[in-house]
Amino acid sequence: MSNPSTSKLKLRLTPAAEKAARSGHPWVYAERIKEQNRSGELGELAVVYDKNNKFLGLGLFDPDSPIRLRMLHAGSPQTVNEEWWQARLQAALTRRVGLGGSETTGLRLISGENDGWPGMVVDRFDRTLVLKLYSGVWLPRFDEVVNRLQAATPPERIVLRLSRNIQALAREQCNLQDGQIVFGEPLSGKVVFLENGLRFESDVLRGQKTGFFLDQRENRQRVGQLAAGKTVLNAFSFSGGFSLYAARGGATSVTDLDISAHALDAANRNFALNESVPAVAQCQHHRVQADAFQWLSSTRDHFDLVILDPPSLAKRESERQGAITAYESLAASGIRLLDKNGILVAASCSAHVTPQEFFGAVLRAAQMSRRPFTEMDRTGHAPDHPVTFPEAMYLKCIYLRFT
């Protein structure tokens, strides 16, 4: 790629966004910008100054992206050099100091925005490393950044997984391929990490996201405590960790429900891998393969703890009331699967869906159910998913009791 002009790439912003950029927010839209003193390049660094010419903050450019410019810093000046990128990886690794340990090797080191690394999601599974770019200006300094995760962590090896709209310019430009490994040891099959104890396996090269759920981490442990000697149902299971945390503590049977084939056949060989643990190896496992929607309006079952964790509902604005109708609808299903002093847990990961707004949905299935219900509780994002800004913030559970 071409090195960007050696005159500094200077910017000044509409009000709202010069408020906005001065606030922490991360993102500046190209509608945004008022003045560009020159054509900027993917990646380069671009200054923004404000009304009086002074200082504001700097951060990665984007030509072709509607988020023009990916905020880096805001407030007094900065030299950014090498030391400055350490001390900002290091930062975002010292939050996670106390988070995992020898029972946990799966966490998030690095959370895009909210540690100061827009666009870009670093996972660590047992010692392998699994960097996400969901924006092209880290393509310019790919390098730098593959070199930095090597010396602060080490790792055994780096996956890099791109996302769809950036593959095909990171396979011309830089060729670079999702999943690929761009550091280290060969990898023939999946990574196996600890959880909490209990062993998953994750896709790192091929699976969704970075190849596992890490930010259920808090909410698949509470479910645990919440099992013993109760039949589970967990719609949308995924590769089954929510199943086997019940299973671990105490439920007499779980039923994974999924439309993938694939998916229920990684949650067989999760619990596979932990037939060790006297619960799991107790517990009867179920599986059934089918639209989660349609299943779960339609079967006769009965369960003590049904556990509703879909994946995002609204991937657009546009698609936020349709959401909101699906997430009553699916608690109301859920509830009436319920036997006496049952638990549901319902989660939601959309982005575009308010907490409010999600957990308005749940407790109006609830209130008409007519049972008498109580909230357990409401939990948010983990430890190691941090939240910085308003569009960041996706991830919202609640509990209810139902008699």
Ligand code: SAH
Given for the second form:
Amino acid sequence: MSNPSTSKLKLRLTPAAEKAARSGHPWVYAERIKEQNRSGELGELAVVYDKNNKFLGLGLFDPDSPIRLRMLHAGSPQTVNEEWWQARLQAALTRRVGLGGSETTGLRLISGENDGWPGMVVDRFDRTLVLKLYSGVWLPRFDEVVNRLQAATPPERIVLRLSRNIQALAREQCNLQDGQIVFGEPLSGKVVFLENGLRFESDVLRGQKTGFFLDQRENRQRVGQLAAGKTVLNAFSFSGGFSLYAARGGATSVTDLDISAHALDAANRNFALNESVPAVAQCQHHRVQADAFQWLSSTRDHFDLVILDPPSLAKRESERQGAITAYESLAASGIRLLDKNGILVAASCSAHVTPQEFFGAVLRAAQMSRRPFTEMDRTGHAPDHPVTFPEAMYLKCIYLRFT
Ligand code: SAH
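The form predicted alone done, now the form predicted in complex with this ligand:
And the full complex, kicking off with our chain again.
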């Protein structure tokens, strides 16, 4: 933390960055900082002044990241104290009142920048909180954050997850490790929670992201409503989220396709967790461990409903064009496997690919198939994953029916 005797960190930005920050954009890149009164420390609160020397906003400074400043606030001057942080946390929790409940105990409580907590995600799985940090700016305030979360929710335990880029820093500066329990009861395995009445496990200690993809909840629900009497292929199935909904919705068979044996084992366990649901018990559950791109283009199997939910295909801007082409050929493969009246559900979680580009790619594949089709729906983010700036809009999904 900064020494209280040193002056506060003051920044001035380029005109474009000033404009973006004023309109609420949360990232200021290093090259857009025009003036700085001294070198700043990790996580230090910095004040941004505009070209007329008027207060513009506040942010958390990160000397080692290309995103040099993560904005917390833009507008009138504010005092960032205990009450301020408390109010900010409460606002995120209040935004989600009514979204969970006795049937849904897995919920995103803090969605990073979109909730005013840049670089931080908090997911709740039953009584376990997963605190995932994507930025080192929280490390100097780590105990404060944990105490505040613990007091406000209150959980049985808090698990810390760290993105790869800050793991060394967290170990060196705070002796913190990815997968560490930072509050409450020890945990050796997975946590079981409910989503719309279905039971799922989340591998909170070691799984991808926070252990489960809560952002697809509404799309999974939708698939459940479309699945009655159908044969379903769930490509990039992970732990079988879409499959369980399809099975409960009356699918006659579901096939999980994933490259990872761990993911398929998790899907098996999730089916076992729900075997008391008659429709789930009756549904045939198949698993295929394979590269989905290869398998989809070579199989002779056919399905009534095909779900395509690959991992991000564009991790950086330079991969954007390649990802658009990959989405198009993936959709083409999926459509080829569809029987008459078949439904394609295609999703993208690449932030670098816009909704327009993704929907365009899937629709091109549909047109190229020369089969008549109708667009049923386009969806985006789940309500506990709000979006407040363009780069945060990563999830898009389109539903097409082929006659
Ligand atoms: N639809 C899932 C989330 C999918 S995450 C849900 O609702 O929870 C993406 C999945 O794709 C991961 O499980 C990963 O193992 C898998 N995957 C990544 N590359 C793959 C490939 N080339 N072929 C098949 N599966 C792949």
